[in-house]
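A single chain comes next, written as structure tokens; it is the form predicted on its own.
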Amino acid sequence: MNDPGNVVDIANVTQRFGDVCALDDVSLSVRRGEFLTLLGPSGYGKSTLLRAVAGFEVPTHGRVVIDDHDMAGVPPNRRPVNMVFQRPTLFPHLDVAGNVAFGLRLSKVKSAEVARRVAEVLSLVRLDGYGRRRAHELSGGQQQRVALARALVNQPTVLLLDEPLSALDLRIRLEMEVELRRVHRESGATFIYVTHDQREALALSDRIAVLDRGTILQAGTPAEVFDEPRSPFVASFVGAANVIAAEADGQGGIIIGGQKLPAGMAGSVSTLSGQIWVVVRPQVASFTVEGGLVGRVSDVAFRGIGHEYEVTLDGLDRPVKVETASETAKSFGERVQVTWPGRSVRILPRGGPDD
């Protein structure tokens, strides 16, 4: 029996396209009223999973249950979901109100009810007074709000959003993030959102599911996924952490590139021994005069509020990133020492399937 708090249950879904396995035995539940984000690189199964929920893909194996109803054999137009795509694709021959009302008129909803619900949802997305405008008279952000209103007006059990902000410029994306959070909060709807932008996922979500090559590596709150990654892939993809190859000596010591990590930088490794990953966020790393890991600055980028550095540590091929707000910039090629607080270190075993 499904948890009554879940509105969507995805059970052991596998999706194959010929020899390609797009989804590999994926199971995931979505709580009613939740904003769940499917996060991962392009081509790693996010949109395929969303389309399986929508009914545009029929899973090779497994099932999708929505509101305790198995969706096997139920076509997309009969499912209690609506979808917002990357581009709004508004009907050019209809005005804003006509676009929003399109699904209601197909369902033969009475005119008075159509007018009421269209006005209500346009107010929700802050497009009051835009009902008579045409698509070409709207900005990209306004068009995407119309698409959102068109999906919400049918009062779906679940709203599916497939990278709806990716085609917008940065300023409008940031504005739309605020609007999406507000619309989700005020509508009380269940959102399943797809993105490859980890910053966007962290800003919007109640919970994030990180996908890697068709499997879910980790699901949790934004803070859990960011602060407590369970694999090197999640650590590096969510927040661009440094994932540094190291050796634990079994006595609490860590060796990185032949350099012994100072005790204050080691974190807690207890009696671990053998190959490990040391996970450190660029934001907690800094430079020190002594007592750090020695290396050379191999790249410098100014980021407005500070600098982002790549430092190639002695004995390592892959550079580590350091982000600092220091006014005194380091120079390309400069010899430096890198440090970080041990409490900010996360240790992961090395030799797993996603190493």
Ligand SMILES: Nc1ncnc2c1ncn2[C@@H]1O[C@H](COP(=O)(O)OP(=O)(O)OP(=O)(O)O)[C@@H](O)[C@H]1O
Contents of the next structure:
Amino acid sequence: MNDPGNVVDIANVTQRFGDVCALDDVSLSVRRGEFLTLLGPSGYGKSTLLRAVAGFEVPTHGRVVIDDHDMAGVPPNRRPVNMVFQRPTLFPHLDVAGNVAFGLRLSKVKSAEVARRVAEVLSLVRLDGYGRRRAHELSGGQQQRVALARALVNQPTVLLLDEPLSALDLRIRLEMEVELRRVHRESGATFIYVTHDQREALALSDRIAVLDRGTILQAGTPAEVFDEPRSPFVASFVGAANVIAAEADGQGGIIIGGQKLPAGMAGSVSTLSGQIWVVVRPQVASFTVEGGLVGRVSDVAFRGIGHEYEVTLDGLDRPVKVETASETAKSFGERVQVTWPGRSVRILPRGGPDD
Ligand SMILES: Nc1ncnc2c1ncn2[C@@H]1O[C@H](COP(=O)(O)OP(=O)(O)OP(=O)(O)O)[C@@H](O)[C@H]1O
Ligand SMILES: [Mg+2]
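Structure of the form predicted together with the named molecule (previous: the form predicted on its own):
Full complex below, order starting with the chain above.
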């Protein structure tokens, strides 16, 4: 029996395309009314999972259940879902109202009802008064709002959104994020959203599922995924954290690139020994005159408020990122000491198959 709070149950879905295994035994449940984001780098199976829910792909194994109905053999147009794509695909010969009304007309909804619902949904996406415009008379952001209105007008149980903002420039994207949050709240629909942008995922979602090459590594609230990453991949991809290779001696001592980590920078790690990852965010790292890890500045970028540095610590190949809010800058090539508070450090075991 499925949990009645779940509207979508994805159970053990595997999707192969020839030799490519795009999804490897993925299971995920989405709760009614939830804003769930699939987050992961390019080519890691996000669209494939969305398309399996929409019915555009037939999984090699596993099943998709929506509203307690097994979707095996159910074509896309008979599923209680709609999809919004990266680029809005509006009919050029129809105006905005005609585009939004298209699906309703196909389902023979009465014209007074069509007019009422089109007006309602255009108002929801803040396009009142735009009904007579053609697609080419709209900005990219407005076109995407029309696509959103068209997907919402027949009140799907689940709305699937595949990188709907990625073709827009940053300013419009930020505006549209606010709109999407509001539309999600006001429509009451369940949103499954795909992005490779961790900032967007954190800003929008009730829950994030992080995909790594066809498997879900971790699913949780933005705060859980950001603050408590369970793997180096999640730490670096979601939190943009430094993931630093280190050794623990089992007595509380940690060695990074041959340097002993000062006790105050280590957190509580006395039980681990052997190879570990030290995970620390650039925003909590800073410079000190003594008692830090020694290295050299290998990159400096001005960030308006403060600077973003890369510091190559002695004995390490990969630089560590340090973000500071201070006005005084370190210069390229300068010898520096890096520090961070021990309580902001996470330690993960190293030497797994993905390391
Ligand atoms: N129809 C197909 N035939 C063959 N291979 C496919 C097909 N669709 C997807 N793939 C492959 O499956 C893998 C996952 O693709 P998918 O489109 O799901 O990735 P994605 O995470 O959405 O990436 P992006 O962020 O670039 O959109 C990729 O290696 C891709 O090349
Ligand atoms: Mg994709």
